[in-house]
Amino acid sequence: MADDKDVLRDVWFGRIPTCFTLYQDEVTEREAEPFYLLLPRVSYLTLVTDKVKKHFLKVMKAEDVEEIWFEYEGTPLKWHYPIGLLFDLHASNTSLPWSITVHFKNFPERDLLHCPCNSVIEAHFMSSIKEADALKHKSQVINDMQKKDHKQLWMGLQNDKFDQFWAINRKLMEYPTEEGGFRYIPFRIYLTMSDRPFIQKLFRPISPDGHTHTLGDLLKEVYPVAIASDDEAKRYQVVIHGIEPLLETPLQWLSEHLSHPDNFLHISVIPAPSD
């Protein structure tokens, strides 16, 4: 892969300043102070919030504690979505710190998956990587790896070790030079305005006649309303890792450099803020 190491590093070390407050109806023995944390964009809420949980448990009785879950302005936050995606989708045009409410009761069964332990996060993460490699390399790269390599990917993410993770992940980003890119680009497009969780289709980085597909080409094919025509005001922002990449950016480059650790490009299409 093209070695834009600085881009990979910037993506990995992206952080969101966050203020966690306990839901007002939770029963506490004394007042619960808010808890501040820099959340890693590429990780998962349930993986990085042990300190948050411990902080609030200090003021609660054991009988008042069930499964922890998080919400932002009334929306339960899906732990199996990367943190950066959750922020881009729900809060990207709000002021920082991001204000998240913590609950220990009334788990929203219809909205969230249960997450009793880290092995559930690991299973979800590894299944995403395997799905991405099926699209990119017909699963050949991930299947050629040893179990310890799979573990190294997970431990790199869990322990926030950039070099440990990328020592293995770079193999998942390689492709034969003559092919010019992956078989298909692993991507998901998320819409705040839709009941569908996301849009996912087969899309190649190179057209049959050898043309390099861009982010704009993908949107035209999959969700054309995201692109404003020349004579209309911009209605939507297309956000990846908190930035709006140029629509002319090659999709292959984006896939190699702006994918999350699960190897998917997570693209948020959100309403443009009205000035």
The other form holds:
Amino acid sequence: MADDKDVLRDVWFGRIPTCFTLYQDEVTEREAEPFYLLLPRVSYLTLVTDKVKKHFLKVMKAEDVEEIWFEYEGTPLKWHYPIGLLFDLHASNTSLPWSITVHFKNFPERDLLHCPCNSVIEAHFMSSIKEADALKHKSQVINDMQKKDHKQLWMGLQNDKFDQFWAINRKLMEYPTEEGGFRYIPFRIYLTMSDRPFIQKLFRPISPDGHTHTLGDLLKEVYPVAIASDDEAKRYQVVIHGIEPLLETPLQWLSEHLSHPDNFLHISVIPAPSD
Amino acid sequence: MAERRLECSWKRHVVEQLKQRDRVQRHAFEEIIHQYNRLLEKSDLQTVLSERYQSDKYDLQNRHDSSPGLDLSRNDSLQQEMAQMRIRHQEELTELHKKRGELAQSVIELNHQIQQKDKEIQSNEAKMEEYQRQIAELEGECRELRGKLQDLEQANQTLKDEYDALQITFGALEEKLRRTTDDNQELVSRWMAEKSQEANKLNAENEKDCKRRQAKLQKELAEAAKEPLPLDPDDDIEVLAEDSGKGTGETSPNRPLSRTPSKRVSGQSPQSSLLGSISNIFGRRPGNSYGSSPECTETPSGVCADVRVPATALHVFEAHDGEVNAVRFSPGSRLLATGGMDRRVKLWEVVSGRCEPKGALTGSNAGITSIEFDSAGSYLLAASNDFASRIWTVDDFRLRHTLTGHSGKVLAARFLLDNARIVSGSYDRTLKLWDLRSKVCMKTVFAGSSCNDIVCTEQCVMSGHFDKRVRFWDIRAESIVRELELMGRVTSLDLNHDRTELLTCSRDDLVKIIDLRSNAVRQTFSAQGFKCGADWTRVTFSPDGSYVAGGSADGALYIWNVLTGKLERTLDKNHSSAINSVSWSPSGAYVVSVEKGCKAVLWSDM
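The block above covers the form predicted on its own; next, return the form predicted together with its partner chain.
The next block holds the full complex; its first chain is the one shown before.
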């Protein structure tokens, strides 16, 4: 069990080294240096980039500044995805640090959501938690909580406080022992080359005959392409939080320990690197 | 087992992968990024500073652009300017240091204030605790007091209930008492009625008895008149004590008739001596019919004579060998009786302006205090200082009864109007009522004071007392009906002929007439020289009630007119000492007064 606690801590404190560079076409008074930052995997872009914004605003005139937005190699980064997911999905096997370009103009309305203030992020975060609990416990646990508990979850995430967050979150990870697990596992499988943003389906952690489902079972069920057959070379990597768990890892355990703070298992399926 | 190993393997794989990831992604870059950010800050600061310097420098350079040859001097001036700038910066620095010191000072002060406030807060909290403790105590006391109050209220309530219950029982008891009192009163009244009935019956019986005896007497007299009776000079003198004789039932006048014949009768024929013997027995009154009891021709009812105020003394004579205390005319105006300290009652006859001695009644052992004739004039009652009253028959001067029983000298004795009872008043402060037939004292009333004189009406006995009071007694009830208070000791009482007015004489030298119907003093008589001489000085009405005569201590006889209230006459020539008693003859013609000095004076207006 000590391992489980370590797993939780490692998942929470995961960081990605990032280099923020101002878009060259932005009008600046003088040359802007890049800004380096260790971004937390479990947070959201617009929540942790205040310093970045301040750094670049130093060299810009006020009238040239509109809403900040980020892109990587031409792809606008959706702020409502966790940072870890964005990295795993887009830049998993590239060289570190991760280079993100900062824009202040020409906000891509079609690709990104606006994020005017932190309460928008809070609303998105809380709705994800509620959706996850609906799948896990038919929303009973989240509805039994008081508003201050919800607030504590958000504050824990915002201020990077592991204990504060998990004091409440552990209630969401409980399940009645006769069930053996959650009702359904909240997960999303993200694909790089697909029109769909993600795959999300109802999937039980325990089969009707008592057999524990694993990650492999899930993929077989939902996206069998991801699993290579024995003779083929591995074509896809299944990445969660920057690691590739074994396919026989139980899904219930994964949901309890490797979920993001919003209680979802965000799984990235990326093409395997060809050496 | 296999499962656990299996479980451990994937878990271990996950743990290892996470550690690997962190090594690669985080630890490698953490330090670098941190240092990079610090350098960035520093460079920003340097940029700001250098911008400031650059602007100054460019200004200087612009000014010295025209003379490129003076490099050295430019260098010197540049150096000077640099030095000046350095100085300025040093000054700014010192100023900033000073400001910092001031700020630190203010910080210290604020800290100090905060500490003070904290102390205040602590003390306030301590006070609050104190107050709360007090409040708790007071609440405790309050609860206790309320508890006590409740107890007291309960006790009060129980007391009230008890009180109400007691009130109810009291009411019931009062009701009971009222009812029993009513019953009692009813019983008492019934008893009184029965008693009065009994008394009536007794009276009726007494009267019947009396009539029977009278009838018997008449019969016997008639019988006796038929036979000659020898008279025996030796008479048995019956001295009867008051307690004996209740059973005899015979009246004394019968005894001498039957038992003691007198031997004075000379030998005459029975028939012819009958009248003589009768006249011997009954007194020298030939022509009078027999029978003492029915003889009532001389009862002075109504005004029988014209009253004349006497003016002169007709006869002055020695009556007794000592003080003369009492004088009385007989109802027929012929006889006069006087009583004195020589223990005798002397009888006189008024004949032609003179009083001739007729006889003396003896038997008393001490001085005579008062004399009365009965209404027929046949018996004489005298009260004496030897504590007894005596009755003689007038005609034969024989003592008939002695009534003893008083423990003091008897000062007055009177017949009641029915002549069968006698009331006597004595120095022993009692009045006694005697019945003549049984010769027994029927009643004794304690008057409270020595009784000086008595008069009687049909219902009432009036007595005058030493304590200045006149007491009115009801004869049947033994109680005082009324009391009248005078100014001095009452010495004498007299009634007028129709018994409506009472004459009193008292030691304050006033003679008063009291109306008996209204019980008020109607008139008062006094005179300059009139002084009551003794406690037994007697005054009298005239027979018609129009004059009042009384004797004074200086020997003068005063006569007042009742109608005018004024002194009519003073007759002071003939007495040499205090006048004790006065009597007016029923005919109105004569007045006799007797004095201390043994003399008696007969007055008339001729």
